[in-house]
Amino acid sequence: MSANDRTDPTATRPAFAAHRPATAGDPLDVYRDQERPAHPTRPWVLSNFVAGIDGAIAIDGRVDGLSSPEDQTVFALLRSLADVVLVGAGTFRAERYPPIRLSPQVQSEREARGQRPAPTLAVVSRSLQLDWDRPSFTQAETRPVVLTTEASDAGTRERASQVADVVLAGTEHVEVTTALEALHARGHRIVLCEGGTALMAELLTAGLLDELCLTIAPLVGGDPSRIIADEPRPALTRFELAQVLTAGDELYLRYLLRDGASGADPGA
């Protein structure tokens, strides 16, 4: 998802219609009014993507061409509910993530729920090849977290620690189970994954994705990529369609992992 201008879910009020379930109130309440209980050792994990009819998730390497004001509203709304925005290093670089900004109203709503004023940005990076001078690190309202490995360069970890909390979550590779356990130990209960595709594949392979919010844009012909990378290849996993919204020609789908339908055993 593009992170550049989707910051305030109250900035626009597009005409959404809820179809499953139908609702007489604000259709966006199907996102707000949900139980997302943390697991005993990890947070609830949801992901948000926009894709074309053919499954493409980018145009010329960016998602801006697929997104719309309505999609941006859902994107910002989900951010407003999350404790952590989780993103892979490749997506962080490609989308040029800015600091996460929320309106004063949304910040007040979060504080009333016992959350911090803004979600924590957590970047997964094995190599730590990131620009530590980016405003997303230096101007963040909530100190970011960098999830990396013991094999990463110690000097670079020291540089990163000046602008972020560095968490070791694996030896040679960032283990998503370990990373989520570390976030859970820091008190985070809802994690919103915004990509990339390799991170999504790892979450699915380990059976750690609880919820997928997917926007279907009425476009064909984007980049030849989809929300899940080819490797690692997750086991066939079944989700249940919980909600359907429309806005113009776009579909807004919310899927939940079916009980007992998780992917590969994360302990294997």
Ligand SMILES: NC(=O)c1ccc[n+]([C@@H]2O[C@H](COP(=O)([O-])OP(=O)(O)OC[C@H]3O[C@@H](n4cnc5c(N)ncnc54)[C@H](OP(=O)(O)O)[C@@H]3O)[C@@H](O)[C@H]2O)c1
Second form
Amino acid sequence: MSANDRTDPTATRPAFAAHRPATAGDPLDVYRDQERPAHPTRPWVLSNFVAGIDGAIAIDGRVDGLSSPEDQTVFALLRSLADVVLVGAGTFRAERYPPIRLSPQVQSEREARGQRPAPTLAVVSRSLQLDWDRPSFTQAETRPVVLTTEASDAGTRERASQVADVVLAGTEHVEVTTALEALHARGHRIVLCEGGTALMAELLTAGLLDELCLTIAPLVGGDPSRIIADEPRPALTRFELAQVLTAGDELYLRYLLRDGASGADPGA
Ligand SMILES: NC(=O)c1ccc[n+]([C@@H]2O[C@H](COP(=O)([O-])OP(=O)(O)OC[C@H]3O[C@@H](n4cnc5c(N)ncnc54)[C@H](OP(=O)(O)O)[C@@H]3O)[C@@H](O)[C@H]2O)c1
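Structure of the form predicted in complex with the ligand, given the form predicted on its own:
Let us now look at the entire complex, which starts with that chain.
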């Protein structure tokens, strides 16, 4: 079966099954029914990636050949829980990010939990080489945020500020700790990082990733990239396996940073 066959909407789809923990109800509740406590000065940070068996995270520079309808279900579910969807500019450009849209029911559920109807898109970029006319900026439900540096071009920042809130979070480089503190100060408590490799390397090196939701697609032979870029290189960091689901030949893994090593304060 080819990667494209897996996204055929007419094909019979495999159901999710929960293995760890084995649950009788909806297997996807294990994503929903979790405490994700904010830290004293920054949000809880989870990340969602899909990778092939060999670790590839893209095929010809794009993720869609790896992602199945089931993976899209988890992708949408995680978005439904987040206050912010955080992406590096490389991913924003490669994946041509559309506006974040959630169903009316999901919007109501979010509002009942005290969240805004849709998560805020936050893009990290030093160059600010972004298409400000994209619908993700011009038709967003919630005004996006652009996290950039003092060294970025002032004129481009001015253009960006027409469609997004521009936040300076570093001199030459966006400091991810500063960026997350800025999001926390704006009232955001759960940040979903959707990549890409450079931003993930930064978050892991700074010890800021609390949770990783990883889909393993039954494919080999994509691009050589993996979920973190070569630089910066994080210290070896141990995670614990909190959850395993399957759907057909795919694995859905949820890892947590081991034993509060990130300093999460459950009371925050
Ligand atoms: N399989 C998956 O689940 C998945 C998920 C996401 C992405 N991807 C793939 O990953 C690839 C894109 O990743 P990528 O390697 O380009 O990484 P990325 O983190 O998406 O983008 C890198 C860019 O983000 C900006 N950036 C990131 N951290 C920064 C910082 N600390 N300070 C300033 N700017 C920062 C810079 O933008 P400027 O250049 O604008 O300064 C940098 O060039 C694509 O092929 C995409 O398909 C796969």
